[in-house]
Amino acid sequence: MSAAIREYVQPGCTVFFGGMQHGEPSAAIHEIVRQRIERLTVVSALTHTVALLLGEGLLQKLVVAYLFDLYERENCLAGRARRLGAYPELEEMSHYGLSLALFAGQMGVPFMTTRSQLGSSYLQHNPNLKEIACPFTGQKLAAVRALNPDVGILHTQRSDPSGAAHRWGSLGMDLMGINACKTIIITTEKIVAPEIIRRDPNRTVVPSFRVAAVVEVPWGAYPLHLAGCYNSDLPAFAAMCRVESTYQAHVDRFIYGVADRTAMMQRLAEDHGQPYLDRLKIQQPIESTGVINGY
């Protein structure tokens, strides 16, 4: 993971986190904030361990439909960031209209078209939303300008050697995001022969040739749920984020005080027990199997 982030995510550039309050790389965040990778512009939806980047003054912009960890009475981290005169720029629309920027990015065309933006005041203060005329019926329609990151970042269930990855319950925008993105970094549970993965083509969600790097991270989406894999720890999440205290001695310990995420999981077991974990581990997943004879 180190490797994979040192070489792919330069200060100043453009991230696409997936996780759409399921399975974000959580595991991806925590070692950005290891590595004080600075000046980010992130686009991402519901993606809450975007939070650490927002409170450890590591954000110049966010391109966002909703961010829990803006509201200041909620949590410290927003105030942390303007002490830290890091408050990021926000560009905002609405999670279809995001999706619709994505989806232009990964189609390779420069905008994509809807109603909906034109209900609302996004026009009035988002430059990459413009009012056009239907070039057939002369209706008028909202343009939303293509996102295309520079990096983009993707937790699955699997994944084989050459990046080839399976992903399964909600994917938001994961689809859409991931493609848009000019380079891909794959952290995945497992590694997995790619037979595996050829037996089951409908879940892969990036072709391997698009692949930069395939990290093995186990519970690497932690805090948060991965369908299949393990529950969601968020209250605990999002209870260390309401006071500064508790959220610097949690970043202390649980990202600069080791030095991955294997690390970071055995400090959890270690302050509270393994069977915190062996509760939200799913027991008994079901996955996948291949068709009969292979066909």
Given for the second form:
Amino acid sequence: MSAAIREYVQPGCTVFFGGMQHGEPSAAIHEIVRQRIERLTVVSALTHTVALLLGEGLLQKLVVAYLFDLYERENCLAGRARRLGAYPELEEMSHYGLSLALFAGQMGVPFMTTRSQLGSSYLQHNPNLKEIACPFTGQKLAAVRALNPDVGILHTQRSDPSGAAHRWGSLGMDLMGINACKTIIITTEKIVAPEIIRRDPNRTVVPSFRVAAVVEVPWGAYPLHLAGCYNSDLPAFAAMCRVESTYQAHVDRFIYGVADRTAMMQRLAEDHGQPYLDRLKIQQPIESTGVINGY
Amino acid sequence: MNYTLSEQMVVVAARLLQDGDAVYTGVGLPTVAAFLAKLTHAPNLTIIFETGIIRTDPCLLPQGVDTLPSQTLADKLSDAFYINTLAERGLVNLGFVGAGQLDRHGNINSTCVGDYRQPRFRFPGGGGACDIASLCQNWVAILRQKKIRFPERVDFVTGPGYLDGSPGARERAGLPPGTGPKKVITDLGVFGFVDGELTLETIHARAGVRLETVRENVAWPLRELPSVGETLEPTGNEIDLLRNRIGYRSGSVTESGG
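Give me the form predicted together with the partner chain now, not the form predicted alone.
All chains and molecules follow, beginning with the one already shown.
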């Protein structure tokens, strides 16, 4: 993880994080914090641990539709960014708008259109949204400018060593987001044999030629849930990281004070007991009927 | 019967849903309302969450929109792009949204108060609220009512209502014809829209809400139906389902989604 982040996430670059309220690459985000990579532009939707980059003053710009932590009445992270003189520039649009910006980026076309956001104030404040006329009908449309982040990080349930990875569950903006990026880092709960991936290739996120680095990191989305793997521990995240009185001790102990995610999970188990983590594991797994391929 | 104003809000919202509807809901009270409708008069309701979840079975009450219970045994797991294409195609009857503020013409603000670059107050942002407000055939806002949350004109239109209230304002802006806010449900009353203006229809009188209180908690002279009615109370069955089957406790979920 450390090497992949150091090589591909440069200060000042634009990063997309997948995982829209599901299975975000939190271990990678922790590593970015640990390496203090600064002046980042972050493109993301409903990710939670991205707020640590805000609290640590590492953000230059946020391209988002929503970030709970901007709401300073109920959490401390935006205030910390202000005190560090690192409150980011905001570029806001709706979630659909953001997905279209990334979809245009995936396609390599300059923009996509929608009627969403017409009449809203987003168009006055975001220079990458413009009202245009349909060339065929003259109808008003909102044009959403393409986004092509430098690097995208997606956490997955399993991947082969070449980066052909399976991800399932709700997919938020994962597909267009990761495809829009110039460089892709896959983090994964488990590295598996290529044959396991190829038995169900419909589930493969991107072909391996698109992937620059693969990192195995169990619990890589904690405190978020990940389909088939574990439930979320978000109330604990809110209690520890969104509250001024516990924030510093928490990041010192669980980010700066450990080498990696494995060490962090060991500390969590030491502090709270292994049952604390075991209770997050899936209690009643539901297995789908296998998909048959072959000839 | 004893019930809370939150339960009254949920019950009003649930009753707006019709069997066979596809509803795009935010987290919190809207989800509770959709589950209640499903267990009462709308068994064929389809519930859509913006991270890509489409389900026709209720689930354990999610603490966020997306949880393993809300994903498990879904009808379809897709993504934010697919969900919104359904809405833009006109295939989603109703959207439920929360809001930081709502104004005289039903425009919602979940972005900021004051100047955008130097706001006096910052909300978390609109998320998918603008998409729901722009694209669903109709939408309903659910929020607690305080004067500060009901300004005459919001500083930032996160989700378009009837804009300046003039006839055809949404269509002139380019929004899909015939769309717009249909109802606003607060802890004090239920509002509709007449000529693009928020109009009081009923107050939660049986729960002790007075007309004066509703008027005092908007920042302009409130338009009212010629005879403002009383909101129908929750039935014993609705309260029983809410508390014992859905597991809803007032205050146990966030009050607004979007």
